[in-house]
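Shown here is one chain on its own, the form predicted alone, set out as structure tokens.
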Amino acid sequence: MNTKTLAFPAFSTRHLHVWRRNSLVWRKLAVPSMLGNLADPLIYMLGLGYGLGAMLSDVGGMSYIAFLATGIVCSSTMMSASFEVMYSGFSRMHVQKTWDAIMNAPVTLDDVVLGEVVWAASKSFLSGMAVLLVAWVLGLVHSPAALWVIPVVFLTGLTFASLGLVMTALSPSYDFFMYYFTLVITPMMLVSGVFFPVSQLPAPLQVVTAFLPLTHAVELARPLMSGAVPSGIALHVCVLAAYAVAGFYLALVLTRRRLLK
């Protein structure tokens, strides 16, 4: 790699003009686009939640729809995210070449990469104040505190549009990213504490899931959705911070590469 190509991101305001065009595409069909995120997580909410929580006692100090509300919040940002950067960013990067159009006007691919990635976040956001939403009508967010977890959501989408976006750059295909989502994005799902305690993993697996983004994710909503203050936020926000700051400088070096041969 040369000099150009490892160098630190150079932003502009022109990013925003990204994320707008992107949001006036996707304003044609907010509404079946919501719907299709938002139906999944709530099958596991409602589902789950009801279901499986009739039969088991109190989680944590709260009733398991509860607990697995707060998960669902997180694990519907971090799937939002992940979707709309990696199958919609390279359409508009590869299939469609609309992120060459877009460099044809005074607009680098650093504003563009930036575009993206804020845009992904942002579309995440919605699902994941919407499955909060729901929560709230279902009477199970009992605190004012619960609007904290308004800017861990946006933090979790950033982190996970950032992390999402290194396997676009990457992707020769739309067939690759099912490896990502397999590999990395369910199991991360099912180990950090999304659907039940950290605490009931093997000693060993604790210990790697304390590196998830997704855990520290939870970690933070999930007391802040009962009212409680979440132990450690300087940490968690530094980790979910620090994934979205290497993964997106990451993503921008190779998708420099991909690009600007």
Given for the second form:
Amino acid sequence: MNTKTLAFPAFSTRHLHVWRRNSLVWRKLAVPSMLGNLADPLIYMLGLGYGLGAMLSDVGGMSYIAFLATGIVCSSTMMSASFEVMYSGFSRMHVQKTWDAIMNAPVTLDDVVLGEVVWAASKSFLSGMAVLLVAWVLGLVHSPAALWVIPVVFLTGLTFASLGLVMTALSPSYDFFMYYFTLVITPMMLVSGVFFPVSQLPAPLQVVTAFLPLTHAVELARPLMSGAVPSGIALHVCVLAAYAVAGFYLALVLTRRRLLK
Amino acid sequence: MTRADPFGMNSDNASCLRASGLRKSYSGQEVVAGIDLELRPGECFGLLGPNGAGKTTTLRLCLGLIDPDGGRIEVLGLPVPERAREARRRVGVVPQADNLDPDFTVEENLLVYGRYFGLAAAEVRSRIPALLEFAGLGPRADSRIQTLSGGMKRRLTLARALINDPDLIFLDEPTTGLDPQARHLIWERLRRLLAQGKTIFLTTHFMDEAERLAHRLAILDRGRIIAQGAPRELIARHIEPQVVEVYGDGAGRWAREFGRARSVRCEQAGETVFCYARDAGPLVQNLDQQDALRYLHRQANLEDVFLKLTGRELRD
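Here we have the form predicted alone; I need the corresponding form predicted together with its partner chain.
First the chain shown before, then all remaining chains and molecules of the complex.
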């Protein structure tokens, strides 16, 4: 691997051309895409929230459905960002060769990768916001502090877009992404406090969850949505940002190695 | 023009592309092994070579998409890869495999591609009707890419490469996989571009394409340029002017007993014998009396040069 592969990313506003290209495609299918993105989290939230919630008095000081809603805002953002960079990103990078076409124009790979990550974060942001909106309509959120969830969701989207793109850069085919979902994303969703408090887990596992990015997203979003100030804001933001930056750099190095040879 | 400078290389700095001592290896194997190239403004330059000769790698090096292991490249006066991105603002590219955007219509493909060059939407829109006309896709502006034929896709890719009104156009095997009608249409369009003063850098393994379009060409084999010059010049320099192709079961025996002695060179490929001669008269006279053999008498062409220089064995 040479120094150019490992070089510091060189960004420009040209990444917005890539963002704009993806948003134009999305706009053609915006309604079905949004409904599809919303159906899954809503089924979890309403099904588990009302069904399971009816058997529980309160969880973490709030109704179970309110508890669950705050977790699902984060997990649906994670899912949406991961799907976008992996399945759609892989199509554009490998199958349709859209990235190659863009790189024949005066746009560099660094900007293509940045555009993809910011785009996936933007799209997942809409998914997170849609869940937040539903929670608000259902009366599960009443504090204006919940508006602070908006930047948290965008940061969460950036983090998981960057991490997912590492998989995209390594992937030989679409099948590869199943490993990431079944071995990383799904277990993370189960142990990061989305469905039940992390304190329910055995102590050694709690140590592991403390290193997972989704845990930190939930730790920020949950208090904010119930009108409280999260504790350890700086730590949570730093962990999410660190995953985003490290994931992005790794994804960039791997895509440079894959495409610029 | 002096002898030391046969192509006028140093007489002006207006060359569109200049590469010297270009090298690139992959896992120890040298794919580009010291190439020197020079493209003059307004010419069509053909890079000819069998599969795997290093044509596409050379093109990617010139576009600054990969870094050479050695050598220097200058495109439109800018050093590559250092300032490749800026150079690509004035370059158009038709890649080997179609990578049109399947999520967009014909017109949207042009519009979105123009944005990658930082062109204003209004400017791109004003160029689109002429480009669609050029590509013969005027009535298909709103068609989806999947509904286009192979020839239409190629023409749209060519139109897309012109969205920034480039000075230099790279075409990587532009007519591979097209039917004869579609190929002739592409050639006609490329001639129009040359008439407008564009410079074209073409890679191909079709001899007729190179012979028709290229003012000058270089034959690339195993990463090296083994011959360079105008098509007619290469034929005159490397090959005898007349060729007689002989077909049939007895062709080999006829060559041994008669043909070989009356030709400068004789080659056999399968059932066919190729006799190269300065005067094919005696060969043809004799063949007219051989009922069992069929033959074709023709002028030597670029394919004969190519096969002589790169050999007849398969490359894949």
